[in-house]
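The chain below stands alone and is given in structure tokens; this is the form predicted alone.
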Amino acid sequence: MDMFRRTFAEIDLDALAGNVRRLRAALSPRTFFCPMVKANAYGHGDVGIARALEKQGVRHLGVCLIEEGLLLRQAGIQSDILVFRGFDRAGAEQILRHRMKPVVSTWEQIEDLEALATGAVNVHLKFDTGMNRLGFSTGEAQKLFDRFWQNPKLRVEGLLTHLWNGEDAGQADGDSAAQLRALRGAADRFKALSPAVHALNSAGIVHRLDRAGEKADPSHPLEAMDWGCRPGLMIYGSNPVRPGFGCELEPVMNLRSHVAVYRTLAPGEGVSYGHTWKASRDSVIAVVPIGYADGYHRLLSNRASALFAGERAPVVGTICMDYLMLDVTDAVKKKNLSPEKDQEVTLFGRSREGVLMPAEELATHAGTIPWEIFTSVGERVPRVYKGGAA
């Protein structure tokens, strides 16, 4: 596609491969491993990311919606696709027709699958251990086992839960530890079926990695069994606990644009709607063609910074639907640059000069989380893939 506006999300598949490789190297080859590619792969482009993960030998991929799974199948993705959202009978029919694996949370879903299945179907049973959103009660574990034992149509391939506070997974008496104990208790009822048992999201995983080596303690709930992993945010290069904790990660998405035009302001002159920022000195302002319609939150007005020629430049004035403005006065002076219209700007990610603008920093300024920063990048921002698997 021609790009008349040079604003794009550069997706670094080598960075993705490195993040996944470092993670898998720390896990047993037998560990259930299901990267999450829901929500357009957290804004990174689900088809492109799924293809890259398949090339790395990933066998399971996680989506929320049946529609997301159908899109991957239409694109030729062959990996097992787990559908985590609930479904009705019509949804069950599509899941079975397109060889997806249902995550089952209700007795009605079991009945729908049994009514439609023409052969043995592998399912994953979800237990609600505290999220209070989806899943069976752990008190139903024996009843569920009895339903599936020697069931000719349905086989339990996996058991799972969802950590509601994975950031505390390193604490032996924390909320996550209580959830893991509850799931292990339910899983004990299913030992005869040998299912995979998966519970660790990105936060749980990085705590597990942090506890390797000298910190290892088999009595800790996090290490009491080989918990399956469903990494999401971390494979895209963002650490949900803190940078560097557990493992080093590299950002996969670099949100880039270019300067459209420069403006010079005298002291007292303002820029953008409402003149919420006024120059206190002679200033050079770069107008960059990206705005809140592209997912760069208006809340970042007069708070965030971007990378201009490898230097931090503050976002000034109110962010518009299609544009934002940077005060590049210091960067121009420091590097003795003549303002050039096509100067690249990195809104988050790593600049060409190797400087990092963390998505986590933008999330803090916007009062949100990095998940929302990534998934907010809109559809009119092209995803441009680079790297050996592109």
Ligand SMILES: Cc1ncc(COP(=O)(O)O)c(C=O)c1O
Given for the second form:
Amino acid sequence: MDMFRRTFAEIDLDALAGNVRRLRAALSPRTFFCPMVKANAYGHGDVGIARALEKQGVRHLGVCLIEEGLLLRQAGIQSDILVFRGFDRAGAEQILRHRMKPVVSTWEQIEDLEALATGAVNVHLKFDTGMNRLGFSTGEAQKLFDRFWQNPKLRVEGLLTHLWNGEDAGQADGDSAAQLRALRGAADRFKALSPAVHALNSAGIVHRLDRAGEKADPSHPLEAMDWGCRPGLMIYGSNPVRPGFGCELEPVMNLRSHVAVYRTLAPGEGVSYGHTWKASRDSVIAVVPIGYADGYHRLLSNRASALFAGERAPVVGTICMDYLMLDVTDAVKKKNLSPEKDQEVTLFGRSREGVLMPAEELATHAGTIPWEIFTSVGERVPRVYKGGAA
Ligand SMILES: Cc1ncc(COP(=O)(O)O)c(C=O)c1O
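Next up, the form predicted in complex with the ligand in place of the form predicted alone?
Next comes the full complex, this chain leading.
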């Protein structure tokens, strides 16, 4: 693909493989494992990520939309694709036609699937244990079991819930522990059908891994059974609890651009709309061709930094639709760089020099979460794959 602007999201498939490998090694080989590739694999490019995961032996992938599942099937992805969003009868038809796995949250969906099924359909039943979004109440578990028991058209392959506060999963009396106990209670009713029981998102998983060593305590709800895992954020290299907690992760997306032009400012001169930043000394400003239309939030104006020649350089002035400006005065001096030289900039991820600009840091400056930083990276930013299957 032609790239006249040279602003791109480098997707490091080796980093992805390393994150998944370390995670799998810490879990039992029997643990149900379904990486989430919804929302274009959190902005990383769902087809490329799904192919790389399949290469690693992953057999289940999670999407939100039927459309996302169709795209993966059209690209030749063979894995089981779990569709987490609700669906109507037309959606059920597509799910079945394309051999996807419905995550079922209502009795109507059960009826639709049963009416349309030509053979046995494997479903995953979702329980609402406190998120108050989608799912059956755990009080319906017995009724659901009765509906599925010896049903030639419907099989329960999995039971699940979603943690609404996975960050507290380490506490035996926390919100997550209560949710896990509730799901376990529902799962007890289904023992005769031996479904996979999955509940852990990234936060739950890193707490699970953190407890694997000396803290091991089989009475803790996290350890009371082999909870299936649906990691999203962490496979992309971001830890929802704190860096290094539970396991080491490497960023998969490195958002990069190249300086378009430099400006030298005298003290008192301002930069960008509204001159919200003014030079207090003779300054070198790098104009970088990436802006809020690419998903680099305007809220980061005068707050964030980027990596320029491996050095942190503050974002100065208001971020524009297509550009942002960096004060590179110190970096240019320190490294004795010629400002004319075409220079790569890393907005987040790891620079070529090996320096890290965590997406989490940008998220904090923008008052948001790393999930949104990744998924905001715009469509006009090409994803360029490196390593792995690239
Ligand atoms: C149902 C479900 N499971 C798992 C995940 C993965 O969560 P995380 O990205 O925190 O690992 C999500 C993400 O929103 C989800 O909606």
